[in-house]
Amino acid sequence: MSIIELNNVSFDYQSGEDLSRGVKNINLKIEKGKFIVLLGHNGSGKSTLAKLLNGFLIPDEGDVIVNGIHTKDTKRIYDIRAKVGMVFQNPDNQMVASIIEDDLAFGPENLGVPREEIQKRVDWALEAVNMNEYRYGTPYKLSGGQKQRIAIAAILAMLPEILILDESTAMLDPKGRAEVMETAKRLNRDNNMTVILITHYMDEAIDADEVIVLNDGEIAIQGTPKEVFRETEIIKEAGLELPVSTQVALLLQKAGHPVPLVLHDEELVEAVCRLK
């Protein structure tokens, strides 16, 4: 069942008399409960597409339908944004309170959620991102990865069905990136939450249900990680590089070694150990 559907969607940015293409002729269906990774170089249209998914932007052409609701239906735009939570690159831009618990309560309060229900949501959201021990602290003393997990928790407290992470790991060190990725995977796995991760880190795509590569505002290729990363020329044309393990496997293949296409380091080690 598709929870998000895009039909012939195009969007242009207007700057004076000039038009700059955002996305062009996007046709896409995203099923409920899937972990989707959207890849592309800077300016490929990733963030534009993300903002179209929750009604921040309205398409110039075509339709975006979220859980049966058209984003062009202005009377129901807040229904869509309640279902689609978005976490951006800089978590500091999403924090509004000096105490973490209050920051998480802010969203539900603005939705008119009763106080007792807000407390239950805050408790659940903090547990979901493994940050309960920090609930009475200040977010500005946290590490980058911890801040991003709190930003995710603040969205979770509004009980979205879809979580969009728009370059949410771009400003983090490897430890912070790992924390956010583990949180996203756990929410998808344990809560059947639809997760759409927008990134340019190829290693963050290897465990996705589906990978979508954007190039110049259009979908260049989509499929499972192995289906996508097998198309080396398309990946290169999109200005991206393959995961390191995949690159090494391809080099071994060119050298005449019977190594399969792999995505993970562990797979590569096992394949090399089987060589005689």
Given for the second form:
Amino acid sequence: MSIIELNNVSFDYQSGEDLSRGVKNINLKIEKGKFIVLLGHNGSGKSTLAKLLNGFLIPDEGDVIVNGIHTKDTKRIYDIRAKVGMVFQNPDNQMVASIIEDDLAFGPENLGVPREEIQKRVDWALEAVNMNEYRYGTPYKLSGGQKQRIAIAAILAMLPEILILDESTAMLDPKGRAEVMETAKRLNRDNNMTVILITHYMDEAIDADEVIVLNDGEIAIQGTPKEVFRETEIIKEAGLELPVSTQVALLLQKAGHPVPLVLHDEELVEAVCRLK
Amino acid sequence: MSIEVKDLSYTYSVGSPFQKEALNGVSFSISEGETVGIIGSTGSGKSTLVQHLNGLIKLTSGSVKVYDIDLSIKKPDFKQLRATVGMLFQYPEYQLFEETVLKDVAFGPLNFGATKEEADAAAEEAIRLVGLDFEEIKDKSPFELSGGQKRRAAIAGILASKPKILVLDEPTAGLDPVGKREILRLITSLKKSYVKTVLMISHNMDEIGEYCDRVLVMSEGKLISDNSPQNIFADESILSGTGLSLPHTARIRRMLETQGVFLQGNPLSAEALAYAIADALGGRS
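Alright, leaving the form predicted alone aside, put up the form predicted together with the partner chain.
Entire complex below, previous chain first.
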């Protein structure tokens, strides 16, 4: 069974008389344990889609079903929110306490989790993001990447089944970005966490199980990274770019060199070496 | 010389438990016409450095000269300095505040003493310069604009004061690939206007490699390298220990090298790299 199912979902933002497009006719099934990357230009509907997944927004039309629960079922909305954790772009906006372990305890405390259980969860979450030694420190002294890892841990302490990272690497330096990506991949691999990563960095998409490209609120293409990045016209129309090695491979193809479609730098190097 | 920095050091919160050395003996000079990238991890001193350039941080040790404005004298001409050095902060769209785009962009020149007519004219020129449709957006609220438009409007707000030096802190952060390209092309094209010199902080090594003709590498408050992107990204040695990594193009070139495939130069755009690889392949067959 899919952990997330969207049937013909549409949502528009309304302010006064004005309607602005959110998403339109989205049909989507996400299997448990998958690593999904959501791409699209600014305003393409990525964040709207993410907010529909945890019942932050309720569709105008169609159904969003998470773990068998409809997001329209207002009585069970907190069951959904407990299952779908979101981490946002700016780490500084997501810290609530001045001591890291308190920050992590905040979520489960609000869910009414008993004290001893909270301690266990905090231990586990800090371990999972590799930040154990910072337990009694303060978030304000951390680097951006470390802050985002704490933000992820704070979500993990609520034991979600789905982790949504909404451009959580956008404000980070290269090292911080790598730390967050590594953490997300590890949670997916070791804890079977379903991860939905929203990003503008194409190189964060190349290892995904599935890539979904949104364009003007609709799904433009969906498939494995290779299936998606092969469709260069659709990628271009959606306002995206190909990974650097893919761009180079396509240019070499044009120049008559038999290089296959590659996504990783290493693949390109291998392909070029074979031609020597 | 448009900027001359000599032996610049700065320590935050001197004498308090939070005392932290942010800059340590930084020296460089920048000529008019250069596009200089500044790279370094969070906390390496990049922002502290550029904030000195328009007097947002008071000089305490060393010297800074911007054209003939000497910041080491007792009362430097800060007004002149800030009209010369335009500074665009991270996520500048959050700083838009006026009722209309025109008013927002004209705010700078008005504060530098221009009449309303002069300020409006400067604003119109700046709005057109950043590629926005002046007639369409001048009376709109800045908050009605799209993300990319907002960032352009914010840049226009800096340009309206006609700075000779433009300092940009992560100008492409949070933008989609097309938005990034547009802003980078805009920055390049601005150098045909009154902006003569550009300093750009970025965490994106790919864009630094492609768009800058010189790179300053900051690490733990020190300027550890000042060279062309081709030389900085020639191998991993300069960046080791800084938390930074090579752009994809340079990384591919390095990996090819270790496999015995040598390319001409150090191509830093996808096009240039493809060309160099084709050249290396073609030459052998």
